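We begin with a single chain expressed as structure tokens, specifically the form predicted on its own.
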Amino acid sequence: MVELLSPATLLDLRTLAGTGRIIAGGTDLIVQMRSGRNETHLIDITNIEDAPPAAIIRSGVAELSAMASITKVVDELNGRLPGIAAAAQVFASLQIRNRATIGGNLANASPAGDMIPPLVAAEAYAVVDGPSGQRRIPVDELITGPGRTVLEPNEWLSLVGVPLFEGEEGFIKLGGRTAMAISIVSLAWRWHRSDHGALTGVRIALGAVAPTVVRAHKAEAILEGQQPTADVVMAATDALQTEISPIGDVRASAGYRQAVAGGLLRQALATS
């Protein structure tokens, strides 16, 4: 039997934290429990009265609630952060987006999590809360491997801070279908494009190509300050493919993922 606790306030949550597994939407956990995962105590944080608002803008940063549904967060952004909106659009189904949270997607720590690459490309940070107070962690340091994070058992994610951006940004993925499919490979990007076509501020992150989401620093350096000519794109693609270490599984071979990653970068450069 599973005991479900539903704290009403953050103070209640701090008291209960550590006595069970903290969940928000619980969409991944339900699947895991059906596959045999044993959980006896769950703490549902979806009804916290004083939880952070879905999204607010403060000093050039969009503060996104890690505890609100992905649908609410994207609706409140009202067109800002299109990379995150694009990832949300292909995140599972509408029904799941109405339950799932950014915090849950991060805490689940899947290298194929759709919301993670655009946060890494944006150099976002997570606000971790717990009985001892809050701490801030860059999103790309939060996850240490599949299903593993730096969170303590009595901590949870309350906010994600994403710097606002006036250049181009986006997210694309290859899956078995448009939605309701785990990414085979995904790519998120941010960059400015000058009137002459040169790229600056290049940030690229890939999902499902390593144990954690990968920043493609070598490819970024090749593209930085350059027009994406055929030779530059080829060099960046070659560099990107050396920065990832995909596995082969039932969804795709390692070689296929290598090729797709390069194809997604070329697509992003051509269409953004």
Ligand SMILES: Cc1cc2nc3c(=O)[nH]c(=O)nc-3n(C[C@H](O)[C@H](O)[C@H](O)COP(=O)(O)OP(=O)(O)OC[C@H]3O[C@@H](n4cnc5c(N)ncnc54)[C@H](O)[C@@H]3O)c2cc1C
Given for the second form:
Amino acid sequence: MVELLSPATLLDLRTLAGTGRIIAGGTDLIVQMRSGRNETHLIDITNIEDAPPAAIIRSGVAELSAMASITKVVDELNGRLPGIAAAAQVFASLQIRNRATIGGNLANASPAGDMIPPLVAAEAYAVVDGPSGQRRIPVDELITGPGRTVLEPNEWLSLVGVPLFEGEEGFIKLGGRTAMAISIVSLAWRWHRSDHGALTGVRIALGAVAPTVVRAHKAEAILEGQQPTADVVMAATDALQTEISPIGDVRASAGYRQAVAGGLLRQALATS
Amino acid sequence: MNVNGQKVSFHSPAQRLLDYLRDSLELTGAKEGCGMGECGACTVLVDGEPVCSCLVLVGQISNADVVTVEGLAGADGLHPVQQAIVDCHASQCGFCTPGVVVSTTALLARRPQPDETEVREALVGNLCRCTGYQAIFRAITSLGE
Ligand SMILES: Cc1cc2nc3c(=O)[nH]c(=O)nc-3n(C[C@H](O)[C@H](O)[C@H](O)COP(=O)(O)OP(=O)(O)OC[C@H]3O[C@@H](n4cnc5c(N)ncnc54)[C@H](O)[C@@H]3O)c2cc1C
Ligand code: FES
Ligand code: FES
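We have the form predicted on its own; now please give the form predicted in complex with the ligand.
Whole complex next, starting from this chain.
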């Protein structure tokens, strides 16, 4: 028999944390338990009265609840953070988005988690809460490998802070079909584009091409300050392909992922 | 928890909403197609929003209003969405139909006259093996006309 407790306040959660497995939307956990994952005690974090609001803006940073449904967060953002919104738009289905949380996506730590690349490209931080108080971790240091994070068993993700941005940002993914598909490769970006077309502040993050979501530092450096002419784009996609380490699996071969990653960058440069 | 307007109580908070509805309340409209969020045959409304009842535990929604396909028809007959599905022959084996109907009522509550893209997006999580979807889309667009 599985037991489920639903703490009503953060204080209650603080006492319970560590005595069982946290469940938010359950869209990963319930599926995993169905395929044999054994959990005896579940701690529901979707009924906490003093949980952070779905999204608020505080001095240039959008604070997004890690415990609210993706639908609520994006509704509340109301057009801000288009990179996050673009990832949410191709995320699963409405039924899943109405339950699934950003915290669950991060804690599940899939290399293909779609909310992760836009957070990494935005240099977002996560606020981790626990019995001994809060700490702040850059999102790209939170996840250490597939299914692995730096969270202690009695800690939980409370919110993510995403710096607001005036330039261009977006997210594209290639999946087996347009909707309801696990990403084969995904790419999120942020950059400014001057009147002459030169790019600055270039940030690129890729999903499903390495054990964790990765920044494409070399490609960023090649694009920085440049206009994306054919030669520059070619150099950037070549560099990109050296800094990822995709695997081949049932969804795609490693070589295909390599090629697609470059293609997505080209598409991002052309579309925004 | 309220289900279709009636107050109900449960004993096992970790029970899936789908099992609670079907086994304890004998509301068998919501179907189990996959049990993992892929097919949408188990779709019900929780506080007005469509969710997969196979991925919700009852203890997580103990204060919610749940509406299943059984709660949609009025005393005077089928819900307009149900009637449109009948009129347009948009149900064949019928396994997906309760989920399609529930997702569609939620869409129409949000967008009374959805365009085809909005209809397709709202039904991304409702798979149908039989109709090829065209009759379903026709039924839904006929409602907005
Ligand atoms: C049909 C279907 C389609 C999907 N499509 C996509 C997709 O397109 N893109 C994608 O990225 N994912 C997809 N997913 C996977 C899943 O929906 C996401 O990973 C989702 O964000 C998980 O969030 P959740 O709240 O449901 O997590 P849960 O299942 O509740 O939890 C997942 C894990 O995270 C832990 N956890 C949850 N919240 C916290 C927290 N606040 N702090 C610490 N630990 C926590 C839990 O203990 C558990 O180990 C899909 C899943 C399904 C079933
Ligand atoms: S049974 Fe719930 S989505 Fe298939
Ligand atoms: S009518 Fe058979 S699955 Fe849709």
